[in-house]
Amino acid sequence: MGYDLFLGCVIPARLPFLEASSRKVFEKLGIELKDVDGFSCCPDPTGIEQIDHKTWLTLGARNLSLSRNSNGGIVSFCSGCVETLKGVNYFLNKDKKTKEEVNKDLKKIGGSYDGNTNVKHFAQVLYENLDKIRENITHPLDGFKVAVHYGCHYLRPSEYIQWDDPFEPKTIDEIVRVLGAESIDYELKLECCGNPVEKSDKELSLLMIKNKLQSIQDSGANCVALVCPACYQQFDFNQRELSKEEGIDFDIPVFYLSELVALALGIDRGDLGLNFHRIKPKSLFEIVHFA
């Protein structure tokens, strides 16, 4: 089993430790990741698409065309990248004329795309391998009370994401429970974290993440699990921002799903880059007596 790995921009540029934990988990589970020369920005589903839909399709199709489907298609550690690549497939296969126009542009650089590259989110692959995860757990996450944040791009637009229920999602919660942790429900679970708003309205963005964190804190959860690098930055970076701006000190550790899986699989904590988190999980480990 294997996939072509689409890293995107944010993780390798700003959060390489999230890549490290994800690669180690896939290696532990025996799932091969193939690096592909030439992949570029997906591009961002909240950026170029809003300005020029055709350009967005063409850039996305060029990326998809680089996967030869020798494995299971493309897997990405980023929800935004998955949304773009799935969306490009959806629109091109829905509109034959647009696909022809895009391929006319790709031909100028010696490329073409048939619309058949399969795309998966890394959490989907983990969910499909729950039995394998269960078999390899050596350090159950007893005492971890996890507030799962699905984020927007992981679930929607559901017409082409076609993965999990956008109104009552369960996949990440189920993975968390398999790891031995408790998944804690909270009032604003499906609300946006506010990251996409930050560039246009910083104050609103901070209010949105403040409300999410307050809801999580009120629920009794002691950490957050998520699957999107933009959401990770919003949760991990802005807790200190809220402390400076409003004097609120949440201090809630934030984990990428791959980090929690890695911990449960017994992967050396020192190899996961947890020291690069703004909110250090050390106190949580001490409280739950996680060895």
The other form holds:
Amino acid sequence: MGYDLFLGCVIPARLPFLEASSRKVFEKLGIELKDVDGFSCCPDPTGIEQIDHKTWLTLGARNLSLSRNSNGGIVSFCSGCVETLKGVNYFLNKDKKTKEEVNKDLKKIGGSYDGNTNVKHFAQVLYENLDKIRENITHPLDGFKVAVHYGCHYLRPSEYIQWDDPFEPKTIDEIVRVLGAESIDYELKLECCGNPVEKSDKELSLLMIKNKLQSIQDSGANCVALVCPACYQQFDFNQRELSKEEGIDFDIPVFYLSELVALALGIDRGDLGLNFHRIKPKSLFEIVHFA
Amino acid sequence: MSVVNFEFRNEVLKHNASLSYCYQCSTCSGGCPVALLTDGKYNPRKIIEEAILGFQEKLVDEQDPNVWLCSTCQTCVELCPQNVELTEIFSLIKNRCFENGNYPEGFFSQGQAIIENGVAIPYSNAILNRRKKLGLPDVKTASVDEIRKLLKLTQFENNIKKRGG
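Which structure goes with the form predicted in complex with its partner chain, now that we have seen the form predicted on its own?
Below is the entire complex, every chain and molecule, led by the chain shown above.
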């Protein structure tokens, strides 16, 4: 089965290397991703939804309407996009009157939305193909002690995310273990990374990520795995910020789940754009003797 | 002294009836990662209490507690024993702040970017080059005219002008 690929904004326009590893992993596993023209911002569930719910529903419905379900529906590499697209589906199907209003606006640009587009997170698709991943591993991630960060929107609100468990998640830990890595438990595993409050209070946002990184460092993990570009920026970019602002150097490499899968599947490391990470994973590769 | 504003209370209830289930147990604040770190500046239980009392001025004008500090992590929603949809109610309050032009700059700039580009982050030349080097295809995003038409219909363009940029 294949999927329509919803790229969103942050990954393709700021972190394209995360897109590169994700596309390569899907290609290697033989799962087709179809590029679709004409998507807008999802829109951001921590941004636009918070200031204008109606606009969030309308642009979200327009995006959903562009997937014709010819394949398995939409897949996205971003937890925010997945939350928005699942959420818009949920609200429109719950409230017929709002759905009619949204469709009245969509009609004026020649569109309409029926409420039937399936939406999946890329990590869900990977989890559903765990056997295929296991069969294709050429470079097991021995020595990788991974602190898994699920991130909020991958799990919650469970009412419409409908995937994994909101407080006892296991899917990403399982994927990481299949790759040959160890998943290390840590106290603040389920805490928010703090990225969404950056728009309102930068200091608070930095405090939240500092606490998380400290908890990870205390656990003995030697890297982080995550599945959301907002969390990625918070973990990777803001380690630099913490170094600059507070002189704290955690130096913990941060991987997108797709990057870890790509490494284990033997996809050429030079094609993944790991050099674009702020915290370079090179010294970790040396420590664990990853060839 | 604040006076109960039934009109605002009913507006919130109409938008989300789950507000009336709250019995102020404070499970939300106990599980909130932001409440833990802000020493009362952010307190979800208190926001819900003020919504029940219809304290529009406190919530929308004074923003006390500051509803913009919600990280939308949805922990409170999952924990609430009464199934109050807190994040939805906070979103309604923030929508009212937006209509009054009283909200943090980061939300304004994201809104402006979508009006101008259809996407929240425009593609810079540096990124386009990087995409090429990584072997990634060109992305054909939405027609800006089409998105602007929708943003006019939903009053978004009109409302965003209310904030001095």
